[in-house]
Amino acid sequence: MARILTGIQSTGTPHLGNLLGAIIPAINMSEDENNESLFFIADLHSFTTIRDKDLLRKNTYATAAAWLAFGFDTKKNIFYRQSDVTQVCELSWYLNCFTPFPMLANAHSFKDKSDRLASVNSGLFTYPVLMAADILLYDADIVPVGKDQVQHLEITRDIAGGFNHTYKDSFVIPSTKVDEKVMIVPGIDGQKMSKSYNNVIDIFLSDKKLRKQIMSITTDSLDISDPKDPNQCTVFKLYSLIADETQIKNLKTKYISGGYGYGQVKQELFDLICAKFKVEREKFNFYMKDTTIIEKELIIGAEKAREIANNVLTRVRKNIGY
């Protein structure tokens, strides 16, 4: 049986890009009957620029009741809060000694700031360490990722042959999983879906606030008798996303003929989404009404992390000589 673990930071209610992009495949992969799946809010990770505590708090569980809400198999799968297995903070200091400056001075998670330093915490530049000590800690085989993230996995196959080299067998070496297919979600303004680009969509808000965000997304100034090019919307791009080919097919006809505006268009992406996720949205709203059940969940869930975690972890620590 392969390994798999996944983590996602807690930076906020995750979004249609984070749906389609991640969660849905994640779960999807976790349901194969060969793979056992690991699933961690990376609320550590978070705190390197979250410093509102009940912020922290509520964005951990907002992540938690999407991936529940969505159905991932808790009984079959293990479900954690990362910052409760605080075993990954100890790997992390024996990793940190075994990976040299210039491989983080090169990762994307510093250079991408490193013209601003003085905002740039040690916790952001040993970004990475942390990230290899999630996966190491549970004797991963499969770790998923974009290919924003690939960097971040051969510094973790990397750090984690050096510490092989020194101490035999201490970590299994993963393998990363690379998804081609993996979708590039567009947010309202025609980018790739982004916190940071403040231009997401949130199934998960109320019809008319969800039907705002739907309206607020940029189209040309064609009118509404002129034929349109259903390729170059954004609109039709993220319709596509989700509908079926026979939905998609009716939609660009509707494009292609003209007499058809864009608040229409808008419309239907509002009825689809509210239709595609209504089971999902209500089950969401369930479990953040009562955080009970999903801290229930973590703590079970984090108590077979554990059990892993302390396997590996007395393994690296009677090779180090502790």
The other form holds:
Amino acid sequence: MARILTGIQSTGTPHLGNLLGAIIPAINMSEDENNESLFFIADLHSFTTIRDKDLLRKNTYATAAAWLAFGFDTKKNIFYRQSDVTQVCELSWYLNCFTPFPMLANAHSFKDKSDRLASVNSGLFTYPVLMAADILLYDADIVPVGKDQVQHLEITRDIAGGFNHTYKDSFVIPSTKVDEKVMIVPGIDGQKMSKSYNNVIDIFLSDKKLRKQIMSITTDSLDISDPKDPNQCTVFKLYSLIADETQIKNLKTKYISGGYGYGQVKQELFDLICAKFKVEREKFNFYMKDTTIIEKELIIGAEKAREIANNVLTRVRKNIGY
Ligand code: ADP
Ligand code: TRP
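For comparison with the form predicted alone, please write out the form predicted in complex with adenosine-5'-diphosphate (ADP).
Next comes the full complex, and the chain you just saw is listed first.
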């Protein structure tokens, strides 16, 4: 039995990149009989940047609603909110004392974020250590993440290896699982889709707003009559990530033949998203209308998570000598 663990930061409603790059592959993996999955909402990580309590809570619910809407089985698995298991903060401290300063200073996600923010707090700097604690606290075997998180996983493995070297058998060293097929989902401006770049496609918006987002995808200025290169087009890239082989082939022909405009292609992408995610979009709205169901799920999940966390923490404290 392999234990799969992954977290998603609650910095907004999960966008198409989060869904295709993290949530859907993780749920698919959790359906395997031989796996036990722990999925959590990383709301302590969100606290590195969010200072509005209503927003923090709303984001947590929106993130949870997305997992539930996409069919995550909370009975078979464990679904919880990071901040409900405070043991992670204790472990994070132990790991901090085992983390070489330059390793964090060189983390590209820190460099990237600190360049963009007006004020940079230490939480942002030690972000990968809390992430290591998230993983090691539960003896996770496999951590499915998007490509951008691979360096954080390397950091986790390094910290755990260093710790185990001094205190034998403290942690399970996790392996990373990147879905190679999906890679990086582009945003409406063509660069990586991210909440921080303001370029997301939020499939949970109303039809009208979602359509507006899709219509604003940047394209080149070729005329309707011109033949177009599908491989250079963000709309086509997004379409290919969701469509089946035949649909992709048909759209490719339209690009190459010419006489087909970007407005039409965008409409096809919109229709495809609506058809493909019809049920999930409805379920999302259902959960968001009354969040007591989400709250109940998270409380049950936290209880299950705490049981594992306490066992691991007892082992680690004993090894350290506390
Ligand atoms: P954001 O960049 O929007 O803040 P997060 O950093 O919260 O997204 O990412 C949550 C999860 O979704 C991670 O596992 C990440 O690798 C994945 N992810 C985020 N954006 C993308 C993307 N554009 N393509 C593929 N996966 C993504
Ligand atoms: N840092 C991850 C992200 O932004 C979220 C995260 C927090 C996570 N803790 C984790 C992912 C542990 C996997 C395992 O996407």
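Each form is matched to the other, and the largest set of C-alpha atoms that superpose within 1.5 Å is called the rigid core. As the structure is a prediction and not an experimental result, all values here were calculated from the model. Numbering follows the first chain given and starts at 1.
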Problem set entry | Rigid core superposed: Y80 CA moves 2 Å or more between these two forms | no
Problem set entry | Rigid-core frame, C-alpha of T219, shift of 2 angstroms or more between these two forms | no
